[in-house]
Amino acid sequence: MSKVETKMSKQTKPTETKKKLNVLIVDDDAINRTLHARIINQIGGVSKTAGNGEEAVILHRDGNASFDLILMDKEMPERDGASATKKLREMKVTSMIIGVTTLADNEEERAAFMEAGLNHCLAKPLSKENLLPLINHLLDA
(Lines of atoms letter the chains of each structure in order from A and count residues from 1; the text may use other names and numbers.)
(Lines give C-alpha, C1' and ligand atoms only; values in the text may rest on other atoms or scores of the structure.)
Protein backbone atom coordinates (compact mmCIF):
# COMPACT_ATOMS: atom_id res chain seq x y z
CA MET A 1 0.00 0.00 0.00
CA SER A 2 1.42 3.39 -0.97
CA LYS A 3 1.70 6.33 1.41
CA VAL A 4 -1.14 8.05 -0.43
CA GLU A 5 -3.44 5.05 -0.02
CA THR A 6 -2.50 4.76 3.65
CA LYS A 7 -3.30 8.41 4.27
CA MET A 8 -6.59 8.12 2.42
CA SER A 9 -7.63 5.01 4.32
CA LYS A 10 -7.12 6.61 7.72
CA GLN A 11 -10.35 7.82 9.22
CA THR A 12 -10.71 11.53 9.77
CA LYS A 13 -12.84 13.05 12.48
CA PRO A 14 -16.18 14.16 11.08
CA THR A 15 -16.90 17.86 11.29
CA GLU A 16 -20.60 17.62 10.53
CA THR A 17 -23.50 15.48 11.61
CA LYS A 18 -24.52 12.54 9.43
CA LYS A 19 -27.76 14.33 8.58
CA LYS A 20 -28.89 17.94 8.75
CA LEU A 21 -30.32 18.38 12.24
CA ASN A 22 -33.10 20.71 13.30
CA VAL A 23 -32.17 21.68 16.86
CA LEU A 24 -34.00 23.48 19.67
CA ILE A 25 -31.66 25.17 22.13
CA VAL A 26 -33.32 25.77 25.51
CA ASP A 27 -31.32 27.99 27.86
CA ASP A 28 -32.10 31.09 29.91
CA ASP A 29 -28.65 32.56 29.24
CA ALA A 30 -28.48 34.46 25.93
CA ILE A 31 -24.72 33.95 25.66
CA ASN A 32 -25.09 30.17 26.00
CA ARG A 33 -27.89 30.17 23.40
CA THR A 34 -25.64 32.07 20.99
CA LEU A 35 -22.64 29.79 21.61
CA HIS A 36 -24.71 26.62 21.25
CA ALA A 37 -26.34 27.95 18.06
CA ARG A 38 -22.89 28.64 16.64
CA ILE A 39 -21.79 25.05 17.38
CA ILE A 40 -24.94 23.64 15.76
CA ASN A 41 -24.33 25.80 12.70
CA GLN A 42 -20.69 24.65 12.50
CA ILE A 43 -21.72 21.00 12.46
CA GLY A 44 -24.26 21.56 9.72
CA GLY A 45 -27.47 21.95 11.70
CA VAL A 46 -30.09 24.65 12.00
CA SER A 47 -31.33 25.93 15.33
CA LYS A 48 -34.16 27.70 17.07
CA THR A 49 -33.94 28.96 20.64
CA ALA A 50 -36.18 29.09 23.70
CA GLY A 51 -35.39 31.07 26.85
CA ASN A 52 -36.76 28.49 29.29
CA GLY A 53 -38.43 25.11 29.55
CA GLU A 54 -41.94 26.56 29.44
CA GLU A 55 -41.23 28.14 26.04
CA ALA A 56 -40.06 24.74 24.77
CA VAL A 57 -43.24 23.06 26.02
CA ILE A 58 -45.44 25.77 24.45
CA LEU A 59 -43.64 25.44 21.10
CA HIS A 60 -44.45 21.73 21.05
CA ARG A 61 -47.96 22.04 22.49
CA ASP A 62 -48.93 24.60 19.82
CA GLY A 63 -47.77 22.18 17.15
CA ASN A 64 -45.21 24.62 15.79
CA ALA A 65 -42.23 22.45 16.53
CA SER A 66 -40.52 19.38 15.21
CA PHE A 67 -36.91 18.95 16.21
CA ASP A 68 -34.38 16.15 15.81
CA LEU A 69 -32.48 17.32 18.88
CA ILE A 70 -33.19 19.46 21.93
CA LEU A 71 -30.30 20.85 23.99
CA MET A 72 -31.91 21.39 27.40
CA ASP A 73 -30.30 23.50 30.13
CA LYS A 74 -30.95 22.16 33.62
CA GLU A 75 -31.49 25.30 35.66
CA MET A 76 -33.93 27.88 34.25
CA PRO A 77 -36.75 30.09 35.54
CA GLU A 78 -40.44 29.30 34.91
CA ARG A 79 -39.80 25.64 34.07
CA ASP A 80 -36.45 23.96 34.64
CA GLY A 81 -34.88 21.43 32.32
CA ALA A 82 -35.98 18.32 34.20
CA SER A 83 -39.60 19.47 34.41
CA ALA A 84 -39.63 20.53 30.75
CA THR A 85 -38.08 17.23 29.63
CA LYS A 86 -40.58 15.22 31.64
CA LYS A 87 -43.49 17.24 30.21
CA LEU A 88 -42.18 16.87 26.63
CA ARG A 89 -41.92 13.09 27.09
CA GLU A 90 -45.48 13.02 28.49
CA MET A 91 -46.53 14.88 25.32
CA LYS A 92 -44.95 12.01 23.31
CA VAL A 93 -42.11 14.19 21.98
CA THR A 94 -39.58 11.72 20.57
CA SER A 95 -36.77 14.20 19.85
CA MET A 96 -33.34 13.30 21.14
CA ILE A 97 -32.89 15.43 24.28
CA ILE A 98 -29.41 16.17 25.61
CA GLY A 99 -29.28 17.80 29.03
CA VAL A 100 -26.71 20.50 29.66
CA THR A 101 -25.47 21.03 33.21
CA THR A 102 -22.71 22.78 35.10
CA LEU A 103 -19.76 20.85 36.42
CA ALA A 104 -20.95 21.77 39.93
CA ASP A 105 -23.92 19.42 39.64
CA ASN A 106 -23.42 16.26 41.65
CA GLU A 107 -24.15 12.73 40.40
CA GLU A 108 -27.51 12.62 42.16
CA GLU A 109 -28.69 15.81 40.43
CA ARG A 110 -27.53 14.52 37.05
CA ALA A 111 -29.24 11.18 37.64
CA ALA A 112 -32.52 12.95 38.44
CA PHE A 113 -32.18 14.99 35.24
CA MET A 114 -31.54 11.81 33.22
CA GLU A 115 -34.58 10.13 34.77
CA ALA A 116 -36.77 12.96 33.46
CA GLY A 117 -36.28 11.49 29.98
CA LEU A 118 -32.92 12.65 28.64
CA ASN A 119 -31.02 10.63 26.06
CA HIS A 120 -27.72 11.93 27.43
CA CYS A 121 -26.28 14.66 29.64
CA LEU A 122 -23.22 16.85 29.00
CA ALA A 123 -21.42 19.37 31.19
CA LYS A 124 -20.95 22.96 30.12
CA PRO A 125 -19.20 24.34 28.24
CA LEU A 126 -20.36 22.51 25.14
CA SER A 127 -17.97 22.25 22.24
CA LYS A 128 -18.13 20.84 18.75
CA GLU A 129 -15.64 18.18 19.86
CA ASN A 130 -17.82 16.83 22.68
CA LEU A 131 -21.21 17.31 21.00
CA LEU A 132 -20.65 15.96 17.47
CA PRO A 133 -19.52 12.41 18.36
CA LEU A 134 -22.42 12.08 20.81
CA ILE A 135 -24.99 13.25 18.26
CA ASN A 136 -23.64 10.89 15.61
CA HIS A 137 -23.61 8.00 18.14
CA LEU A 138 -27.19 8.70 19.18
CA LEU A 139 -28.27 8.93 15.53
CA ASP A 140 -26.82 5.46 14.96
CA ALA A 141 -28.52 3.95 18.03
Given for the second form:
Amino acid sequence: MSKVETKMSKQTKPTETKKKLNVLIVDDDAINRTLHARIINQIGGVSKTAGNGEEAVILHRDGNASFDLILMDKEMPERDGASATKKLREMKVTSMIIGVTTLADNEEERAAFMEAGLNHCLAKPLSKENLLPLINHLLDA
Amino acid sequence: MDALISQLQRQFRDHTISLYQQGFLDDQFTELKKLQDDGSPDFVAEVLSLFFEDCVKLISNMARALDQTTGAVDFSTVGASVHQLKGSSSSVGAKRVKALCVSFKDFCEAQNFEGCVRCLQQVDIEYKTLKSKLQDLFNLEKQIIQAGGIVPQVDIN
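Return the form predicted in complex with the partner chain of this protein as a structure block, the form predicted alone having already been given.
Next comes the full complex, and the chain you just saw is listed first.
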Protein backbone atom coordinates (compact mmCIF):
# COMPACT_ATOMS: atom_id res chain seq x y z
CA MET A 1 0.00 0.00 0.00
CA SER A 2 1.40 3.48 -0.91
CA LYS A 3 1.91 6.23 1.70
CA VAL A 4 -1.10 8.16 0.31
CA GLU A 5 -3.31 5.07 0.50
CA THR A 6 -2.15 4.33 4.03
CA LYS A 7 -2.89 7.93 5.06
CA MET A 8 -6.35 7.80 3.44
CA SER A 9 -7.20 4.48 5.03
CA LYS A 10 -6.34 5.94 8.44
CA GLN A 11 -8.49 9.04 7.91
CA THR A 12 -11.75 9.02 9.86
CA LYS A 13 -14.85 8.58 7.72
CA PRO A 14 -17.06 11.68 7.71
CA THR A 15 -20.06 11.58 10.05
CA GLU A 16 -21.88 14.56 8.57
CA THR A 17 -22.56 16.02 5.15
CA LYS A 18 -20.13 18.60 3.73
CA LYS A 19 -22.70 21.30 4.23
CA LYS A 20 -25.80 21.44 6.43
CA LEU A 21 -28.68 20.28 4.29
CA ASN A 22 -32.33 21.23 4.23
CA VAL A 23 -34.08 18.02 3.18
CA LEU A 24 -37.59 17.12 2.04
CA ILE A 25 -38.57 13.51 2.76
CA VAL A 26 -41.37 12.31 0.51
CA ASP A 27 -42.85 8.97 1.56
CA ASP A 28 -46.36 7.66 2.21
CA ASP A 29 -45.09 5.46 5.05
CA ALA A 30 -44.87 7.15 8.47
CA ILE A 31 -42.18 4.75 9.67
CA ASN A 32 -39.93 5.52 6.72
CA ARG A 33 -40.49 9.26 7.16
CA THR A 34 -39.47 8.93 10.82
CA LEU A 35 -36.42 6.77 10.04
CA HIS A 36 -35.18 8.95 7.21
CA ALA A 37 -35.71 12.15 9.22
CA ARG A 38 -33.60 10.65 12.00
CA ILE A 39 -30.83 9.67 9.59
CA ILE A 40 -30.81 13.20 8.15
CA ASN A 41 -30.66 14.61 11.67
CA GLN A 42 -27.72 12.36 12.54
CA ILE A 43 -25.75 13.48 9.49
CA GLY A 44 -26.25 17.13 10.41
CA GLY A 45 -29.26 18.09 8.34
CA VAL A 46 -32.78 19.31 9.00
CA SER A 47 -35.87 17.88 7.34
CA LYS A 48 -39.48 18.40 6.46
CA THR A 49 -41.82 15.63 5.29
CA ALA A 50 -44.51 15.12 2.68
CA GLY A 51 -46.89 12.16 2.57
CA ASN A 52 -46.88 11.71 -1.21
CA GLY A 53 -45.67 13.19 -4.47
CA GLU A 54 -48.60 15.56 -4.80
CA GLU A 55 -47.85 17.14 -1.40
CA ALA A 56 -44.24 17.58 -2.51
CA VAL A 57 -45.35 19.37 -5.67
CA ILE A 58 -47.78 21.60 -3.73
CA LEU A 59 -44.96 22.59 -1.35
CA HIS A 60 -43.01 23.93 -4.34
CA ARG A 61 -45.92 25.58 -6.11
CA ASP A 62 -45.52 29.07 -4.64
CA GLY A 63 -41.82 29.07 -5.51
CA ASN A 64 -40.69 29.62 -1.92
CA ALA A 65 -39.63 26.07 -1.12
CA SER A 66 -35.89 25.65 -1.04
CA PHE A 67 -34.57 22.20 -0.32
CA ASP A 68 -31.01 21.10 -0.93
CA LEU A 69 -32.10 17.48 -1.16
CA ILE A 70 -35.33 15.59 -1.74
CA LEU A 71 -35.60 11.92 -0.77
CA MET A 72 -38.36 10.68 -3.07
CA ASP A 73 -40.08 7.35 -2.50
CA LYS A 74 -41.08 5.55 -5.69
CA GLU A 75 -44.50 4.09 -4.90
CA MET A 76 -46.98 6.51 -3.37
CA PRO A 77 -50.71 7.20 -3.73
CA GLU A 78 -52.02 10.46 -5.23
CA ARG A 79 -48.78 11.06 -7.19
CA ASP A 80 -45.91 8.61 -7.35
CA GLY A 81 -42.20 9.40 -7.16
CA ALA A 82 -41.52 9.43 -10.89
CA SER A 83 -44.44 11.72 -11.65
CA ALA A 84 -43.52 14.07 -8.78
CA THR A 85 -39.88 14.20 -9.86
CA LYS A 86 -40.83 14.95 -13.47
CA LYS A 87 -43.22 17.69 -12.35
CA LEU A 88 -40.64 19.26 -10.02
CA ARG A 89 -38.04 19.35 -12.80
CA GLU A 90 -40.63 20.96 -15.11
CA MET A 91 -41.12 23.56 -12.36
CA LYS A 92 -37.35 24.20 -12.53
CA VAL A 93 -36.65 22.74 -9.11
CA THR A 94 -32.89 22.21 -8.95
CA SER A 95 -32.67 20.32 -5.63
CA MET A 96 -30.72 17.06 -5.61
CA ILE A 97 -33.34 14.31 -5.79
CA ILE A 98 -32.48 10.82 -4.62
CA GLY A 99 -35.07 8.20 -5.52
CA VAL A 100 -35.83 5.58 -2.89
CA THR A 101 -36.68 2.21 -4.38
CA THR A 102 -37.14 -1.29 -3.02
CA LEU A 103 -35.04 -4.37 -3.68
CA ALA A 104 -38.03 -5.79 -5.56
CA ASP A 105 -37.76 -3.08 -8.22
CA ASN A 106 -36.01 -4.36 -11.33
CA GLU A 107 -33.45 -2.56 -13.51
CA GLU A 108 -36.08 -1.28 -15.93
CA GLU A 109 -38.21 0.19 -13.16
CA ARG A 110 -35.16 1.87 -11.62
CA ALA A 111 -34.07 3.23 -15.00
CA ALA A 112 -37.54 4.64 -15.65
CA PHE A 113 -37.47 6.34 -12.25
CA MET A 114 -34.01 7.81 -12.99
CA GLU A 115 -35.33 9.09 -16.34
CA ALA A 116 -37.86 11.25 -14.49
CA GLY A 117 -34.99 13.47 -13.36
CA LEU A 118 -33.31 11.89 -10.36
CA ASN A 119 -29.69 12.49 -9.42
CA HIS A 120 -29.41 8.97 -8.05
CA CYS A 121 -31.37 6.01 -6.71
CA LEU A 122 -30.98 4.04 -3.49
CA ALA A 123 -32.81 0.93 -2.34
CA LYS A 124 -34.55 0.81 1.02
CA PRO A 125 -33.73 0.47 3.82
CA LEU A 126 -31.66 3.67 3.88
CA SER A 127 -28.86 4.01 6.39
CA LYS A 128 -26.20 6.53 7.29
CA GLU A 129 -23.69 4.18 5.70
CA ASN A 130 -25.30 4.26 2.26
CA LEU A 131 -26.76 7.76 2.27
CA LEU A 132 -23.93 9.91 3.64
CA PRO A 133 -21.21 8.99 1.10
CA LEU A 134 -23.72 9.38 -1.74
CA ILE A 135 -24.81 12.84 -0.59
CA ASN A 136 -21.20 14.00 -0.20
CA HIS A 137 -20.39 12.60 -3.64
CA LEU A 138 -23.34 14.47 -5.17
CA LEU A 139 -22.30 17.66 -3.35
CA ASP A 140 -18.85 17.34 -4.93
CA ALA A 141 -20.26 16.92 -8.42
CA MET B 1 -26.77 -4.06 43.69
CA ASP B 2 -23.87 -4.90 41.34
CA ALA B 3 -24.95 -8.54 41.32
CA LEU B 4 -28.49 -7.49 40.38
CA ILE B 5 -27.23 -5.24 37.58
CA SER B 6 -24.98 -8.01 36.24
CA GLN B 7 -27.85 -10.46 36.29
CA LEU B 8 -30.17 -8.06 34.49
CA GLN B 9 -27.49 -7.25 31.91
CA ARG B 10 -26.98 -10.98 31.31
CA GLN B 11 -30.72 -11.49 30.84
CA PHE B 12 -30.83 -8.54 28.46
CA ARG B 13 -27.95 -9.94 26.39
CA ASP B 14 -29.47 -13.42 26.27
CA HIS B 15 -32.91 -12.13 25.35
CA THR B 16 -31.52 -9.88 22.61
CA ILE B 17 -29.45 -12.69 21.11
CA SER B 18 -32.39 -15.09 21.20
CA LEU B 19 -34.58 -12.59 19.31
CA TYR B 20 -32.08 -12.61 16.46
CA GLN B 21 -31.29 -16.33 16.58
CA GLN B 22 -34.96 -17.28 16.58
CA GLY B 23 -35.51 -15.06 13.55
CA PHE B 24 -37.76 -12.47 15.15
CA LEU B 25 -35.35 -9.65 14.29
CA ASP B 26 -32.78 -8.99 11.59
CA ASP B 27 -29.96 -6.50 10.92
CA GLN B 28 -32.39 -3.68 10.23
CA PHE B 29 -33.28 -3.66 13.94
CA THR B 30 -29.60 -3.18 14.68
CA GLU B 31 -29.59 -0.22 12.28
CA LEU B 32 -32.64 1.16 14.06
CA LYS B 33 -30.83 1.02 17.40
CA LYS B 34 -27.91 2.96 15.91
CA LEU B 35 -30.31 5.84 15.25
CA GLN B 36 -31.09 6.13 18.97
CA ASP B 37 -28.86 8.32 21.11
CA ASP B 38 -28.99 10.66 24.10
CA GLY B 39 -30.73 13.24 21.94
CA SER B 40 -33.45 10.75 20.95
CA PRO B 41 -33.51 8.17 23.78
CA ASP B 42 -36.95 6.80 22.91
CA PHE B 43 -36.47 6.61 19.16
CA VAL B 44 -36.68 2.82 18.87
CA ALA B 45 -39.79 2.66 21.06
CA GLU B 46 -41.45 5.42 18.99
CA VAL B 47 -40.76 3.68 15.70
CA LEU B 48 -41.93 0.32 17.02
CA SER B 49 -45.07 1.95 18.33
CA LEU B 50 -45.78 3.20 14.78
CA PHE B 51 -45.13 -0.29 13.45
CA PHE B 52 -47.51 -2.01 15.86
CA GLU B 53 -50.20 0.59 15.12
CA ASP B 54 -49.66 -0.18 11.43
CA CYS B 55 -50.07 -3.90 12.14
CA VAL B 56 -53.41 -3.37 13.89
CA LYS B 57 -54.75 -1.14 11.12
CA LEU B 58 -53.55 -3.26 8.21
CA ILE B 59 -54.65 -6.58 9.71
CA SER B 60 -58.08 -5.07 10.28
CA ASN B 61 -58.18 -3.88 6.63
CA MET B 62 -57.19 -7.34 5.43
CA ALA B 63 -59.74 -9.10 7.64
CA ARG B 64 -62.48 -6.84 6.26
CA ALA B 65 -61.37 -7.44 2.68
CA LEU B 66 -61.32 -11.21 3.26
CA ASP B 67 -64.77 -11.26 4.81
CA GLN B 68 -66.86 -13.30 2.39
CA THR B 69 -70.09 -12.42 4.17
CA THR B 70 -69.89 -8.88 2.78
CA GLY B 71 -69.57 -10.02 -0.82
CA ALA B 72 -66.70 -10.97 -3.13
CA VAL B 73 -63.26 -11.08 -1.55
CA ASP B 74 -61.27 -7.93 -2.35
CA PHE B 75 -57.82 -9.39 -3.11
CA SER B 76 -56.62 -6.04 -4.38
CA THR B 77 -57.13 -4.39 -0.98
CA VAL B 78 -55.58 -7.38 0.75
CA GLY B 79 -52.58 -7.18 -1.58
CA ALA B 80 -52.12 -3.45 -1.00
CA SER B 81 -52.23 -3.94 2.78
CA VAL B 82 -49.77 -6.85 2.61
CA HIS B 83 -47.42 -4.69 0.53
CA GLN B 84 -47.57 -1.94 3.15
CA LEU B 85 -47.03 -4.37 6.02
CA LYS B 86 -44.08 -5.94 4.21
CA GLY B 87 -42.56 -2.49 3.82
CA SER B 88 -42.99 -1.45 7.41
CA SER B 89 -41.84 -4.81 8.84
CA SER B 90 -38.76 -4.55 6.65
CA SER B 91 -38.09 -1.03 7.94
CA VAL B 92 -38.02 -2.12 11.60
CA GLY B 93 -36.30 -5.49 11.16
CA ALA B 94 -39.37 -7.62 11.98
CA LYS B 95 -37.98 -10.60 10.09
CA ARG B 96 -40.72 -13.20 10.64
CA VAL B 97 -43.54 -10.76 9.90
CA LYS B 98 -41.78 -9.72 6.69
CA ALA B 99 -41.26 -13.36 5.63
CA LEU B 100 -44.95 -14.10 6.20
CA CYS B 101 -45.87 -11.11 4.05
CA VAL B 102 -43.90 -12.60 1.17
CA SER B 103 -46.00 -15.80 1.26
CA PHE B 104 -49.15 -13.79 1.87
CA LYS B 105 -48.47 -11.70 -1.24
CA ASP B 106 -48.11 -14.87 -3.33
CA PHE B 107 -51.46 -16.18 -2.07
CA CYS B 108 -53.08 -12.80 -2.85
CA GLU B 109 -51.75 -12.82 -6.39
CA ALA B 110 -53.02 -16.36 -6.85
CA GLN B 111 -56.36 -15.28 -5.31
CA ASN B 112 -56.05 -18.23 -2.93
CA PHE B 113 -58.62 -17.46 -0.22
CA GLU B 114 -57.64 -20.24 2.23
CA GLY B 115 -53.96 -19.34 1.89
CA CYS B 116 -54.72 -15.68 2.57
CA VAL B 117 -56.82 -16.48 5.64
CA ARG B 118 -54.06 -18.73 7.03
CA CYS B 119 -51.44 -16.04 6.44
CA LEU B 120 -53.62 -13.42 8.09
CA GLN B 121 -53.96 -15.57 11.20
CA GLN B 122 -50.20 -16.20 11.26
CA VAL B 123 -49.34 -12.53 10.79
CA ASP B 124 -51.64 -11.64 13.67
CA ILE B 125 -49.96 -14.18 15.96
CA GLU B 126 -46.48 -13.22 14.81
CA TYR B 127 -46.71 -9.47 15.35
CA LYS B 128 -48.29 -9.98 18.79
CA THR B 129 -45.51 -12.40 19.75
CA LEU B 130 -42.86 -9.92 18.61
CA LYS B 131 -44.57 -7.11 20.50
CA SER B 132 -44.58 -9.17 23.69
CA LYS B 133 -40.93 -10.18 23.35
CA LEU B 134 -39.83 -6.60 22.64
CA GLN B 135 -41.81 -5.42 25.65
CA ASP B 136 -39.83 -7.88 27.78
CA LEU B 137 -36.62 -6.46 26.30
CA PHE B 138 -37.62 -2.86 27.04
CA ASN B 139 -38.63 -3.85 30.57
CA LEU B 140 -35.16 -5.32 31.14
CA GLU B 141 -33.61 -2.11 29.81
CA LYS B 142 -35.70 -0.08 32.21
CA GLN B 143 -34.77 -2.30 35.16
CA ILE B 144 -31.06 -2.01 34.36
CA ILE B 145 -31.27 1.78 34.23
CA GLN B 146 -33.35 1.96 37.39
CA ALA B 147 -30.76 -0.21 39.18
CA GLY B 148 -28.07 2.29 38.13
CA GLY B 149 -26.53 0.12 35.43
CA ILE B 150 -25.71 0.65 31.77
CA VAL B 151 -27.63 -1.15 29.05
CA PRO B 152 -25.04 -3.36 27.32
CA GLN B 153 -24.27 -3.14 23.61
CA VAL B 154 -24.94 -6.62 22.29
CA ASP B 155 -22.83 -7.86 19.40
CA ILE B 156 -25.03 -10.16 17.36
CA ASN B 157 -22.36 -11.33 14.88
